[in-house]
Every structure is written in C-alpha cells, then in structure tokens.
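The chain below stands alone and is given as structure tokens, in the form predicted on its own.
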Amino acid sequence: MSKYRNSFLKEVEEKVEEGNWVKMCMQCGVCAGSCPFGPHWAHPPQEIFMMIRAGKREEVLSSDSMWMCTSCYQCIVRCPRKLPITHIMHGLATYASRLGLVPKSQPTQAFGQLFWDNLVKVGRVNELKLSLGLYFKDGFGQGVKNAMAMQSVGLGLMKAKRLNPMEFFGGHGVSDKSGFHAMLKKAQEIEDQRKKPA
C-alpha cells in the first residue's frame, strides 16, 4: 500500500471531496460500462483513480474527465464497493477549477457557471435567462442562430406554459433572500476555510 502514497493521492484526500474513497477503487470498470458517456471519456472514472494513485497530478487535474459527468448515479449504484463515484469526480472537477485548471472549451463548466450566477440572484434558476445565457455565450450573432435554431422548442414551452417570456424581466425567486444570501455567505466562509493550508 505504500507505493500509492505518492503526495498526490495525499492532496486529492485532503482536498477533494470524498476523495479519500479513491485508494478503494479495484480497477473493475463497472463505472465505465454504466456511464451513458462511457464510449467518450479520455479516462473513465476507474483510469483517473489509477492515475491518482500514480501520482499524474498534471494529467488528472487538466483532464476534462471530470466534466464528463453528467450526475446519473448508475456508477456509484453498479460498483461493487459502493464508491462515491460521482462526488468524486465532481469534487475533482471543482477542485481543479479552484486551481484554475479548466479545460479551454469545457461545455459543462460553461452551463455549471451560468447555472450558478443565474441562481445567486433570487434563490432560484430563471429559466429563459440561463436559456438565452447559453445562446449567447458565444457572442451575439452566434446566440440569434442559435435562438433561431430552437425556436419551435421556444414556441412550444410558450404554448405549454412551461415559459412565460415575462420571466425576462424578473422571475420569481425566494421568498427569504435576505437568509438564502445569508446561506450562501457561510457556506463559502467554510469552503474558504478547508482552502487554507493546514
């Protein structure tokens, strides 16, 4: 067992959450075979396990792996060893962000963002601002053909009322702002405490 206690898989234990399952993993590949993703990883789930153990800090952390994850649960349900698979990979892909190790071009970091300061504000997600966000994210000629592109998906969650256009203007949100702020306040005083460095 010492061979795997290189000072990476030392930091993803410390840093990442969960992370202190990733000496468990025994290399199985069910996570690989029950992910709808599975064909299209770089490294599945069981490969960065093994890669953390080696000590690859560079590769794991600048893979885009972790971003894959789509938050089924079907890995963490199969495994043998009942591993957090998905908190795992979450937490490596968060943890990678705080190091500022995005990978260029990332989609799922791109929606997780919009997601976030779309909900900030209110407490909750406004739909048609986090949709026309991820229209316009490339710039404005590239959001009107999108925009164009989903139009009758547009029309239809209109005509269902499933989106109301006047959500543009404010949306509804929580009832107690003031205290959801307040949550959000000492959840980051936390995360910005198992940041420091012991």
Second form
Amino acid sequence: MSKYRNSFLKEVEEKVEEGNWVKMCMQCGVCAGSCPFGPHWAHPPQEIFMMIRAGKREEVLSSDSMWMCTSCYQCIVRCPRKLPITHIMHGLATYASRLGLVPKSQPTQAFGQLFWDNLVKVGRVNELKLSLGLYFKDGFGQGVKNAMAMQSVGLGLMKAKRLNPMEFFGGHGVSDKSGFHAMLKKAQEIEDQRKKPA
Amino acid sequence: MAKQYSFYPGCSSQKGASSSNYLTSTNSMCKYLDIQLNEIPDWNCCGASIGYAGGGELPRITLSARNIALSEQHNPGQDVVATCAACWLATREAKERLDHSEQMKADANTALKEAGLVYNGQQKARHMVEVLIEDIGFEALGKGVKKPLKGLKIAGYVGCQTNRPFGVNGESFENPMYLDNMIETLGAEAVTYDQKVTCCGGALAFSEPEKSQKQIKDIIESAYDHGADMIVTPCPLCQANVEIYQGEVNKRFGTKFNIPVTYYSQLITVAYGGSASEAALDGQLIRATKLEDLAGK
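Next block, the form predicted together with the partner chain, ref. the form predicted on its own:
Entire complex below, previous chain first.
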C-alpha cells in the first residue's frame, strides 16, 4: 500500500511530533475559526493538513503559519476528531527549524530558541537575561531603543520586586548542573536519532 | 493534620521574578488553609509552551520527567502540585505521554539515568486550584472567610492553560465556573463577561506584541464594560500580560485602562484575614486599592 501514500505525509507521520494524526483531519475548519491569531495564519491548520496530504513540503515547512500558535489549546478541545493540533503545529515548526526552512527573522522562532537556550544554561529561566536577549537580538543600537521603549514596564516590575537587576550576574538555577546537562544531552541525542530528517 | 503536597513552584515564582507575588500569597493562603507544600528539591524549568521551538519533543518531556522523578524520590505518596498554569500543563502533558508510550518512557529514562534518576509515573500532576476545589471544596473554603470581599466586582479570567486541554474536572472549556464560584465564595461579586477564556497571547506577547496586545485589549475592555473593578486569574503569564502591558495597550489603542490584575491566592489571603503584605499586594504594578483597603481594616 505504501506506494499510494505520498512521501511528505509519510515523512510527517514519522518525524513530526504527533504527525501520525494528520490523516485524521476531516477539513471542517473549526480550528481555523477558533484560533485567537486565526487572521494572521497564511494557512490555517486544516489547510496545512491538506497541504501535507497534497505533498506540498516546501510550502508547509517554510510557512510562518505554525509560528502563530499561542499554545491556547482552543483548537484541540474543539476538534471533532480530537487531533492534537497544537502539538502538531509545534512539531511542524520544530521540524522546519531542524531543516533550516523557517523564514528569516521569524520572531517567535527566535524568541523560542532564546527561551530554550536560557533555561538550558542553568536549568531555570532567567527572566532578566531573557528580556535583554530579546531586546538586543537585532544588535546593540536597536537593543537600547527597545529597552528604552519598555523602560516603564521594566521599572514598574523592579519596583514591585518582580524583576531583579542582580539576576544579570547569576541568579536562580538547579544545583545538579552537570547531571541536568548530561540528561538533556542524552535526550537530544535520542531525539536526533529518532527525528533525523528524511 | 495538614494536607501534604509535592510542590513545583516554577521559575516565574522565584524571588525577584515576575510572579513572586503569586508564591508569597500562595504560601500565606496555604498557611490559612492548613496545606503543607513540600518543594521538589532542585526542580528545573518545565520548558513552558514556547520551549518546543528549541527543545523538540523528548528533551522537553525529559525536563518534566526529571521533576516528577525527583518528586517521587523525595516526596513519595504526594501529588505534584503546581501554581503556574504552564508548569502544570507541561508536567501533566509529559506524564500522559510517558505513561502512554513505552518507547517515550524508555527514552526519557535513558536520559534521566545520566542524572541518576528514574521516572516511574506514580504521582499525579495537579494545579493548585484543583486542590482548592476538590480536596478542600467551596463549602469548607467559605467557612474560613473572616473578611468577605463585599462590594468588589471581579472578572474571573480563567485564560487558557488551566482550562485547556485538560481543565478542571467537571468544568466546560467554553464557560468554566470554578473561578466565579471561588470569587462568590469569598463574598465578592463575579462579573459575567465574554472574554473569560480568551488567550492573552501567551509567550507571543514578547515576539508578536501587536497581535497579543489586541487580545489583551479585548479582555480588559470586556471586563470594564461588564462592570469589573478587578481581574483575577490562576495563571502567572495571564497575570503578567494583562497587567504589565496596560500602558502599551493604552498607547496603541488610545484606551485608558488601569485595572488591577490579581491572583486567587491574594483574594483568599485577604478574605481569610491576611495582611496586604501577606497577600503580596505590594507586588502589583497597578495597585489593587480596594483589596488593600479591605486587608487594612
């Protein structure tokens, strides 16, 4: 039977998180109508599912649609076929990242990577460094401008003791850093093995 | 005897972080409710939702597996309880994946071995509101109220991740009532409005501020239009997004929003007779003056 199946659908089923669900979509469009960022998707989820089945590999993986997912899970709870749509979108986005097909300067991809790198470093998120990393991602000049624009928010948070400038010099983290890093390294190795692009 | 839970506080609750006021008020609330929170030693970040972008599937799930493994080892026989919506969701989601797939469990345990840990899947992952609703119950919660929050009109903002995809048992995804019930139990008025479960943009408030601030505007506008003088939420990111960006939203949309956004734990602390500092009301960017007045009486 495998020859009747287009290769991109097969690839998604094998390599993308929860990708084996894609074939279950019945094209009702409830996901598209439920998404808070719906109007900003070039291709809403049900269209992405149909495009996968039609073998449109480049169009799907280089689309910035999946990056519009806010992880609100509205699509999941409303889907009549119970597809884990949120996770499939995350999976497609991650897979596109691995293949280097994400549109240049996609802000959520950049922020997501920044967030991950931040938490991996010491095991917990350092919010100060995360904000600064976000503001300064396009260089120093733009960073200063961004930081100035958000100055009142930052000062307000500091005043309420919900942002600590001293976090710049260290801050919270796990104690067993070596075990934590060895664990993630191993997890990444296994992930790479299982999800190696076709 | 105090009820015991294995507590997963999460990154944003730490000292000097964006929801440190949530943790302070949770600790006060638990003292009044005779709940003992035993922190999971050396817990790590859950990866939140946005962690997918850099972490992929197994590394992300392994993060939560480590927390559960540590909990099983140090706090045996207790449920894991999180206050943060994303912490709870990630932990519960990871547990579901690990328990439903032998392969995933084996892979996660191979990784955990590097840190000398093992995941067995013995503990439930629960949110603090579940403890309040299911283990204590509204009736018992109401009995401890010393200062009813009379005259306060509150919009219960449930948001996304304590509501979907798991939610609280017996509640609907479209119109969950538990937060309203909690508000009424404490003697305040729960405002009926139409943005109770609307997404605030989540992590995309950072990467897509324009699109997210439209969401935030809709939520606050509806709360105001239906007479609320405060918003209350069970989620740290909902709280932060809806509170701290009001200035930005005002600039962008020409609105004049200035509505306090608090946690249920702050309401309970005040209703149980706690002081403003026990309720961490000094942690608000937009001061909850009516609640402060009540706490001061």
